[in-house]
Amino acid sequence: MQQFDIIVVGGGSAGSAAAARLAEDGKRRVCLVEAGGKNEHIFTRTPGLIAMMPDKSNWAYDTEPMDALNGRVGYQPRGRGMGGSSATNGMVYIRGNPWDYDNWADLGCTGWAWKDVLPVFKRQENSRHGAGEHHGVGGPLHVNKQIEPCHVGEAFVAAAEQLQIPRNDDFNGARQEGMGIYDVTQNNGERWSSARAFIDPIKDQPNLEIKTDALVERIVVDNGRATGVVIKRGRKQETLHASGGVVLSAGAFGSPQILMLSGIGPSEELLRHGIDVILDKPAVGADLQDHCDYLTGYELDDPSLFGGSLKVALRVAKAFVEHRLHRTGMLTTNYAESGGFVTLRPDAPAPDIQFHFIRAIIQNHGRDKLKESGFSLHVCVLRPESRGWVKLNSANPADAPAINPNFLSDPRDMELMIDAAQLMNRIAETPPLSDLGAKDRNPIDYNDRAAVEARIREVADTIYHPVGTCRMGPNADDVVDPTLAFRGIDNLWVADASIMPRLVSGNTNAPSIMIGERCGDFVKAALG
């Protein structure tokens, strides 16, 4: 049995930040446990090689069949290894809308209003915008302009301007509304994951031990208190002891799964799998929220775009050499280069849809390898009413959890998605984007709402922002309190996107890092 003060489960976006805050002053012996590897290979370092990411860096979950999507099984790629999804994502840096956090506070999450979280966002970043009211410099997380965004993505932004959607150079500044080129978590042309930002600078400290390729099988609970974890590395099972407690940071799918495997969750679900119930907690695994995304692809033979032809392969090979030598060129792309936020409903408190322009034709989450060059346009509903769940497939920790986002199960989400798809098509048909002569691979009559709805049900799926399965709140039935302490188990905290009581209006990586940082502060305050 190995002894530590704090064990952090998960080295992803939030877990890396939490572990760093707990270990940085050297006062506590911290163990960071990560199921995947170190993620130091070239595919995570080179932004444009995301399409070649090895399987070992992706949990690659499938969902349960979803009724509102014609019974289709969806796909949920999640980062595995140090950095988690920040090592495999599109690197878009979006905090969400200030209203999101003020709404959390209104729901009873005291201390989570915009005025409370903005200082943490500013502390974490080294922003290309410089220090000021909205941004910070000197933090570990580099936030920069893209080095070489393509002209087609710029044409998308310009077409939106023709429709009176304003240009926005800083979605994390004074206003979120508008279209522009996204800021990215990159430094010197390389991906800057949470692990590179927070863990690499302190990984040699003697008070921090990092265990990779270590699957957490369960949390050890003695007399209502978290005292450690049981892990498996290869064929060997080990027990790690934590005198101060456990921080669970395994993500919106992993955290509820580990809790349920530990006997903490809906008693009916646990007993169904032969797991002894330590604490009946129905909210564990409930309230899954995610951004459902509608997309369509356009064929365009343009040297700035990606595809599967030999011509593009030769271009990418040349770009690879350029990137290795200079960290410049088309392989600095994050693919999701441009986009933005629009308000469609007059009563919406903040923008209610988000666009992503992708510098390649994405079909089946990129798993279908297409010969044609081109681009994709994506739009999602930002604050969905639909709710899903995470449950267990079995009591085996190595098995994937059962996931059902229930996308578009609430008809209000579908109505907004149809409006969003129609606007996206209007942008595509507006100069200068329409002047490029791109060919819609799946044309439909966008004036026919029934046809648009049918197409959405055929192709819509996640844009990779699951949250809410260990929700924070003021009530006894909530999973964690506003200090992220678990309600019902002492010395246990949860720090990742699963604690969000409501999905933020935008990409979730930056908020997850902020949550991890705040949890580190909360744990230090609790332990003294």
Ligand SMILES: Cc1cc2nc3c(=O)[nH]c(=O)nc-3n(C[C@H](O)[C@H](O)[C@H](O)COP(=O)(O)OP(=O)(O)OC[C@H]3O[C@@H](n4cnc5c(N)ncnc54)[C@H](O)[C@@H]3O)c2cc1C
Second form
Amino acid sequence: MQQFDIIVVGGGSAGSAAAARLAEDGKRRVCLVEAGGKNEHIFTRTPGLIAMMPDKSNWAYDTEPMDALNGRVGYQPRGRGMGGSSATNGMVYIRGNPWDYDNWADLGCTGWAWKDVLPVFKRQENSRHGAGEHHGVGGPLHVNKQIEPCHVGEAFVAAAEQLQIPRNDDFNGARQEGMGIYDVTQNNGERWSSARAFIDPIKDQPNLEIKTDALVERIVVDNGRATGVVIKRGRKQETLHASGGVVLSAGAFGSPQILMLSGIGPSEELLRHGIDVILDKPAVGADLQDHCDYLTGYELDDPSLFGGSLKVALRVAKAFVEHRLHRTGMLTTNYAESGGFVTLRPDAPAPDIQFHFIRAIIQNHGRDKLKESGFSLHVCVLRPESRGWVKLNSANPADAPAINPNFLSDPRDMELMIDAAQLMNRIAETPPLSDLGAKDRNPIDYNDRAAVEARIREVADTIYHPVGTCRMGPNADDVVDPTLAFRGIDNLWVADASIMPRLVSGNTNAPSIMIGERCGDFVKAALG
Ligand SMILES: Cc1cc2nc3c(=O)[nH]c(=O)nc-3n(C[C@H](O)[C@H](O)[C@H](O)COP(=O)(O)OP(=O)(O)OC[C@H]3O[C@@H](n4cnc5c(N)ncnc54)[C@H](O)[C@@H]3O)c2cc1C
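Okay, that's the form predicted on its own, but what's the structure of the form predicted in complex with the ligand?
All chains and molecules follow, beginning with the one already shown.
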């Protein structure tokens, strides 16, 4: 039995920031519990070695078959280990659109308008843009220009410009709209995960205990109050106690799963698995939103691109040496090098689609190992109407949760996706990108909407931004209130991507980190 003031579950994007905020002043005994390992190896640190990450760093969930995707089973990779998904992600630094947060506030999430969250983004950042209206310097999260983006990704931006889509050098600045090269969470050519930014500087503080390789099986609730967690390390089960309570930061799949395993969630679902119901909370695991992504691969034999040939392997070996010596070269790539934001619907309050250029052909989430060099173009619907869910497969904490993103189940998402795919193809057919002579691996007639729709149903899947499964809101049936306190259980908070009431218009790492750090402040204020 071990005693702490506060336990943070999950050392990912949000959990690392939350734990650091709680521990940094040395006033509380904080325990951070992470199911995976320390994640200090070169595969996490060297951006371009992401494809070689050990399997144990990925929860690698399969989804339920999705009706609108021809009954296909989707794939949901999630980082496991310190840094969570920020240790395995594409490092693109995007906060979302100011409208997203103003909309959260309009939905009743008081204190989450853009004016409220901007100072947190700024204080977290050490931005290459320098201090100013939109950016901060001196924070622990390094946000930098890419060291060596490839010319093909630049050609994608230049082609979009030919179609009157403006160039944008800072998607987190005055305007989100436009195309450009993404800023990345890197420092000196290395990945800057949330753990590296927030936990590494304080990990030796005596008031912070970090338990890795420790699976949280459930939250302990006594008389309506969270008092600790039950963990499993190897074969050994232990109970950790926390006088101040528990912050749940296990991500959009892990957090609802742990709640349900603890008897907190939709009672029908809990009873189906023989779990005693502590609190009937239908919103736990509901409202899953994610960015559904359409992609096309292009073959191109260009020395700047990645592929599975011997020629590329030799290039990568050389680049590895360069990276070890100088932290430069092609292995500084985050792969998702360029892209941007476009508004297709005239009544949209903010850009409604996002592009990503990837410096390799991605097929089946990179799990199909292809010999050919090339690139892929991706486009996703930013504020989907479709809603999915997370449930349980069993009462065994070691089993994966049941996940159904229900992609494109709302026809409005499909209509927007077709328009987006058509625009992406127009960019691909525009110089200077078209001048490179790349070969579309799956050509279709993009003027034929039915053909585009059929192709989308065949290949679309996540671009890895699940949120909403423990939604924040002003009503009793919402999972957390605007201070991220659980509605119905005392001394319990949720702080990760799961609390977003609506998916933001962009990548979700920076918003998750912001949520984590704010939760640290809320818990401090609540506990005094
Ligand atoms: C492949 C991929 C690429 C992405 N690319 C980008 C990108 O380029 N830019 C961007 O902004 N976003 C990107 N994202 C999304 C972004 O990384 C996530 O939205 C963000 O990291 C979510 O943060 P989180 O704190 O909610 O969850 P996570 O960072 O996933 O953290 C959850 C943590 O909880 C731990 N955990 C879960 N269950 C338990 C348990 N039972 N016991 C103990 N610990 C547990 C996990 O191991 C993990 O460490 C990407 C995601 C993926 C997977």
